[in-house]
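The chain below stands alone and is given as structure tokens, in the form predicted alone.
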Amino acid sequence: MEIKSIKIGNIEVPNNVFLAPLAGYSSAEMRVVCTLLGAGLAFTEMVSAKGLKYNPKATNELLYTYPEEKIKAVQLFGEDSEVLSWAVKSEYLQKFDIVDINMGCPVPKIFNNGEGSALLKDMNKASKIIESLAKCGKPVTVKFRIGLEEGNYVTKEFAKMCEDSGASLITIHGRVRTAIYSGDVNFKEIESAKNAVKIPVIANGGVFTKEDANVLMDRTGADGVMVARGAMNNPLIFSEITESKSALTFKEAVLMHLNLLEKRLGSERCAVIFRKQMAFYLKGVRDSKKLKEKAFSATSANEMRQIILNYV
């Protein structure tokens, strides 16, 4: 794929290679480690607009940021425009340069709320939340997919709307929201699109290789890729796919995660929230098995950077 600086209203991105919004994974740390391994943006995880509002010191973790994070990017989600609109302009989200809103998720607690994916099945709503928060002063994106269910496609028109709203740009995952996060992506929906709209499309779903992430612009035409699961497994996938340099070794890159995420929670809770981020990291080493049971139950940083220092 051609790497490409991508702009997103006034804001020039340095590469066409994202990292998505990962709920529960894509923290601060992680984002800074992806960035210094090639991710031209990566985003927060999804963050409720009603929790900042009803309860900012939960939520308000989530938007942790560093300076390294040169560019900042929030995913927000909500159904509510006024708000979503009300969040955007809070002093919570004043640090953040683009916000993007999730229209995709397919998780069955925020679709029977009327979020995520089931602002798909109502068109002027969506509209509204991205005209409301268009207006708010910040560039605006969505993620989005293909629609609800297999032959019921929306993503031409979904795409054509968010242009018409006020959008910057577009996030496309190229699976309805019954598969989840499996079976194949659709990249005809995907280019579909990209051939009704002028704002930038970033194409999403099953990038885990270089070599996926250049089928996945091959075949929809698209001006960038998001990288998810791929990025939890393998954060080296950026310098991979941009064909730059490493800043880090596997080893180093995982190192840093933990170290960061210590310093701003300490040992012990550090080690509980890595847990979950190391079942990933020890994907694909030997007695992997055994070593998930060892992360599982270390109650300290140090303990999990044994675990890292002699196996990973």
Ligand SMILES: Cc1cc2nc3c(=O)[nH]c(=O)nc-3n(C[C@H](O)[C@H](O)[C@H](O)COP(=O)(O)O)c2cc1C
Second form
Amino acid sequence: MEIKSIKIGNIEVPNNVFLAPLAGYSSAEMRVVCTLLGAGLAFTEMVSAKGLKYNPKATNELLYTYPEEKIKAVQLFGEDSEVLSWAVKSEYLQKFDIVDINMGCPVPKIFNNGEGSALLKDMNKASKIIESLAKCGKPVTVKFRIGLEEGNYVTKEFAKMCEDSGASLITIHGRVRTAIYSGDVNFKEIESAKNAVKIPVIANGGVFTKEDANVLMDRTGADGVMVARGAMNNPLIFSEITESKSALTFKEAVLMHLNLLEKRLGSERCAVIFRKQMAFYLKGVRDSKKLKEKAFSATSANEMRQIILNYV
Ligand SMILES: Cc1cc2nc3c(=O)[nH]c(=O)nc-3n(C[C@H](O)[C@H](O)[C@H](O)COP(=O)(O)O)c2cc1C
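Next up, the form predicted together with the ligand, please; the one we just looked at was the form predicted alone.
The complete assembly is shown below, putting the previous chain first.
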């Protein structure tokens, strides 16, 4: 794929290969590692605007950032344009350069609240949200799915609505809500949206290798790709896709992730949080089942570090 910089509003992003928002995973540490390895932009996990208003202490922890994150992008979810605007203007989001709105989350708890992918069936409401956030002065981007169920696609209309309402970029996950994360990506739907708007379009879904990124770009004509699960077990995917010299080996990347987390949260909490991360990092490793069990019983960062040093 052609690697090129992308303009999001007035912000120039160094390249067009992004790390996706990943609840429970795209922490500040993962973002720093992936950016160092070549990701052009990395999003926080989805953060509840309501949560920020009514339970700021817990929610604010999700908004931790490092100075190494040169361009900071936050993803919010919510359905109330007033609460969302409040969140964007609040002290908690001052440090972020770009605000993304989640209009694709399929999870029932979110959907039944009218949030995430529920907004696909209420274009007026979605438009009102984008319009009011765009007025807050930061570039606003939208991540959405192609529809709620197979055969009932909203991609092109929704993309146009995002553009008309003031979005600076859209990311399209080429699956419907009912598919969750499985099945083929619908290239045609992403392509139809790309041809209908002038703002940059990022294609998302099923990128696990450089070849997958090439196919997704070729078949959709998109301006860039967003990698999600493909980065969870292999952060080096960004240097592979961008064909840049990898700043770290795989082992060094995993160790850097652990070390940063330990420094921020202390040894014990770091070990507990890092367990689920290790389940991904150990995927291709020999004896991974036994090692995962070992990682899941680790109670200190040092124990975790020994597993990485000896086996990864
Ligand atoms: C564990 C997990 C957490 C996710 N969290 C978010 C999220 O917070 N916000 C969001 O927009 N999408 C979220 N997604 C969806 C991904 O960003 C992406 O759209 C989806 O996984 C498809 O890309 P892939 O096929 O490359 O994995 C999540 C996906 C997974 C697997």
